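Consider the single chain below, provided in structure tokens and representing the form predicted on its own.
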Amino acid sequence: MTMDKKRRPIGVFDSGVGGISVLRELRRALPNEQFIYYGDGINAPYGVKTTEEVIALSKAAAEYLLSFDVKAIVIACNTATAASHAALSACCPVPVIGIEPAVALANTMRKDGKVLAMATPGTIKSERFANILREHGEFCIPMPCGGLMEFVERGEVDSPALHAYFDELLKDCKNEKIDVAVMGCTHYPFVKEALKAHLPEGALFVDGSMKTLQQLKEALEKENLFADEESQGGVALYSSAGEDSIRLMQMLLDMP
């Protein structure tokens, strides 16, 4: 093992600017790591889209990730985890790790009322997310969140607009206990404050980005590709949908 096999960067990638919220989680705990992100925001939202073209872009996705010589890629995004992780594991030559819905850890924090399962409707209707209902789904209410990260990807994060859209989307748990709301889509992180609003008091989030950065973690280990302690880490991002996309990237990297 070379030192700069080590030093190779580590590839996230997401439908637009939304795993910029996996990648924030990242580099926190991996300062010594370089990553290189891409948001392929000119075909988002992969959402609505069928399996197959979720398929395609994810692996048009990953090749342009492995041009960059990356040890591991990470998919930052819930609707192509669920498409395309089989796919891109049996065809990638380095690991790939994907983010799901934190369905199983919401209900460990759940009381006595009901888990909120928001995701694209594309990850809503994937057979992963129906066997995650299958196995901890009892007290899960799935709702599918269509537009809601094309509000994230105008940079637009608490306006009228989206006050107005939470209102439709809730109007049916209105009657409902709302212990723990899961943001089944790497976008949705950068709307909790809004949605705070529209939720019980006291109400918990959580996401699925904690078991994706154990899982990269034991990759790594296992594949001794840690960078050393004295490497400095950094970030390059791109995207498909140009320079305005990467600038509100930044902006996302650099909310607190």
Contents of the next structure:
Amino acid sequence: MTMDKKRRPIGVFDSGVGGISVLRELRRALPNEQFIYYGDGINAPYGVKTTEEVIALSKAAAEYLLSFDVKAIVIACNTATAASHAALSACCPVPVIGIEPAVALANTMRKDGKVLAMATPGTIKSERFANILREHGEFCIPMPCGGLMEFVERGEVDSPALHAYFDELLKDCKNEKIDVAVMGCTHYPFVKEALKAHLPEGALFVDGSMKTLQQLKEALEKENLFADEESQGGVALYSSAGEDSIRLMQMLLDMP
Ligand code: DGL
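The form predicted in complex with D-glutamic acid (DGL) is what I want next, because the block you gave corresponds to the form predicted on its own; please supply it.
What follows is the whole complex; the chain from before opens it.
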């Protein structure tokens, strides 16, 4: 019985391809685990939807993952975590771990400048983010980035249009000394290279994936659910947005 429990896959979901930035860290750290990734691209973006809409979509995504008999669920979407982590934890029969903007970590890396917290409008407006800011936000500039995830969904990670987007987005921070940029949406690590050109040289980048990994490990450890060392790990990709989206996920997963 215990063997079977340990062999069950780990479910990971996002509104689209962004959660692949989390999945690749999880896979690297847990090579014996099987992962089922679900990108809800047909309903993306989540970041401009109401809390109720995101809760409903997150519940549907979790149900889909539970149909694979997953042993844990990782919400690889900051927006969905902010809206639905409590609701999913209450209704799922397995541990639910959610990613959130790494403002606290960024604060520890800050020198004498500011922390730029980039996230979806939904995350920035959320109560969960307000709580993070209350504790760690003294030097933080919250930056809602409506429209940015769509570049990644199109596979556009470096283009004139993306640079024009960053120019416009960051025009009011030109004179700020940004020490650390928080990638508070799981799509954003994929546009980090393009973003570098728009921030002060030497600015650092952080995201919440390592904390998420840590929390997943703790949950697996607590319930004795780690796959055995001889187990063959792997990834299966699913999308509500069809084959093109799955191809893009695979490409992003293989990106160095
Ligand atoms: N990748 C998601 C996040 O981490 C959200 C993108 C969206 O659907 O707006 O917040």
